[in-house]
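Here we start with a single chain on its own, the form predicted on its own, put down as structure tokens.
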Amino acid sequence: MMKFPQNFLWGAATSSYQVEGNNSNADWWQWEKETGKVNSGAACRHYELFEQDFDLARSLNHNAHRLSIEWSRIEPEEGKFSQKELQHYLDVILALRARNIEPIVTLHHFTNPVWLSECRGWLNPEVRTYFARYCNFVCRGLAEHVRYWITINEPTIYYSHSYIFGFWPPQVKSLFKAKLVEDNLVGGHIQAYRLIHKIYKEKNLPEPSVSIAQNVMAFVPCTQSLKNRLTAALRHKWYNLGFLERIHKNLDFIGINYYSRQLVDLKGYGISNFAGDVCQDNHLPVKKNSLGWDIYPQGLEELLLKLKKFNLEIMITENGICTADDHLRWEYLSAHLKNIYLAMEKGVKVSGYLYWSLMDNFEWDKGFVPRFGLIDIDYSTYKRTIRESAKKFAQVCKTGVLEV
């Protein structure tokens, strides 16, 4: 048996552009638009049917729950911002404290509005100064009634996939770009971390809790060959640590999103090689999710234990599988929960654990496909179903206590 703290943060994760529906002044929507890929459209409807998705969550024993505020609402034209989005948002958040669930507000979750795309986006010298505006008039809105703020989800996903690989919009490939948007995310959250506490400060509040919510990955030679085991550190110390170690004087606490491990297998000496080689032949099997990820709950007690060094608490803001099987799905969360209490045996301050997701929901250029939801989603009446997994989490949530 294995009993968390009493006052452990225990819920479920989601963001505004995945569930909302409709935000159809964000760069995403015109990127699905443009390139007919994929087509977010309704989303799951959470924007009307918030209230009924957090009943569920308080049916669940959830006593936090992640969400993001879609900047594109919020400032749909340059400096001119909505009130009434501001209110709804509030009506959220007011709606979750009224079920004594604790809300952790993203500022930014990868989309943008439009008219930021279209003047370069992150690349543009000006959009600190942006991204501070937004956050100024969304936090003094929010700020009574909001303890924790991550100001950027996944920094590091954001401009690899955006500006590296060419995944996401704005689809370049450019080294260069990609560092020039990465200095711009750092000190984006390095501006939004001081006006936040700037503003409780003007506002007489209790100091808020400001982070980022950074995506980790355990990297693991997959022969103990010398270099493999480099390969791995570097990955380990560029991907894992090299966003935090440039803003961590900026941070309250960690916020880390944890999946899966990648199998390292350097075959050449170039820079994508050392960036972006794996394993081909299947050394070293483990179960994978219905994306192919591989399942490695071990990985996240030794990322636990490394992020140690930086002296400040840890929340796990997103982990979780996309599967057809909930058996897996539990088997996976168990683990991961058994992890987390290992790492906190040796030190490790864990405040709070959050599901990905709490639904199923809209997964960027993979669509609908992928179910990582604890709430099952029937797309075609939008009809909510709790799965077994989100009653044996309900459970832990409850009491705790992880039975092992």
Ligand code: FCB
Given for the second form:
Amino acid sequence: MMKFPQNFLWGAATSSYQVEGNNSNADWWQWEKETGKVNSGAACRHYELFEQDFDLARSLNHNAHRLSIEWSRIEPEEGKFSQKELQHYLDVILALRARNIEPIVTLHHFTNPVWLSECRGWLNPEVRTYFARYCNFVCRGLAEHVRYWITINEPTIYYSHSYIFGFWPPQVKSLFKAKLVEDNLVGGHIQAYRLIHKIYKEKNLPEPSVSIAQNVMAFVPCTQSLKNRLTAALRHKWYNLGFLERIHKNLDFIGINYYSRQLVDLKGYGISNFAGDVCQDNHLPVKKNSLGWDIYPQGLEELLLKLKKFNLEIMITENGICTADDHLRWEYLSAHLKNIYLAMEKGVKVSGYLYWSLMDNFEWDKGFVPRFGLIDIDYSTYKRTIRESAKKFAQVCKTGVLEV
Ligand code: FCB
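Switching from the form predicted on its own: structure of the form predicted in complex with beta-D-fucopyranose (FCB)?
The complete assembly is shown below, putting the previous chain first.
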């Protein structure tokens, strides 16, 4: 039996673009229309149905919920801030508070307003000022009701998917540009971090707790050759730690999103080899999610131990599986909880666990096919159905006890 601390945060995460629907002022919306690849459309209609969704979260004993604010709703045109949309998010946060659910609020979760993407997006050095101006508006409006802020979700995924590999808008492939974006994300975070603290001081509110949500992966050498071991270590340093090392003095805790393992098999000596070669031979086989990502719960314990050096509390801001097999979902979830517990026993301070996601939703360039939710969505009726795995997790949320 594993007993988690009394004040542990238990819940799930979502992001505005993936669940709300009709975010027609966002760069992703424009990209969907231009490429025809996917169509987020009404998503889960969470923009209208949030009360119903939070009733379900409460019925599942969640005491925390991570959500994001859609910048393109708040500032649909440059410099024009919408009081109406700010009020909407205030209503969302108050709806959580009314259910005794702690809101964890993300300010940037991949999407940008179209006007920003039209002026070079995160490549434009002005973006730091734009982002700070938006954060200022949102934070002043919500500060009284929010303690936890995530400034930027997965900066490393954002700049690598959008500016190195070019899968996501604006589909750029340039290491040089990716570096500029990374620098602006670092600057954007640091400015937002300081600003949020300043606003709380001015308002005489208790100190906020501010972080990013950093995507981390277990990099495992597929053979014990020196080149594979070295590359795995390099990837860990660049991908998992690089961004954190640049901002750790401006973090109150570390938010991490952990999903999977990468089996490292270096096949050549170019930059793309170092950054991306993966073993295709299925050495060291493990079960996979429906997108083919390896399931590797022990990687989470190992990573938590490696992050201990920052001497900051850690919150698991995302961890989850897309699968048609709900038994596997519970196997995944409980195995990851077990590994968090093992790390905590070794002295890592973990403050909470947020499963990705509360409900099935729009999975970016993969559309609606992957099912990550604790709650199933029927996209023809928008009916919500709680999955069995969610009920098992609800027991842990209620008691703090994991039976393994
Ligand atoms: C993370 C993202 C989140 C979701 C999950 C599956 O990288 O932060 O929006 O897409 O992956």
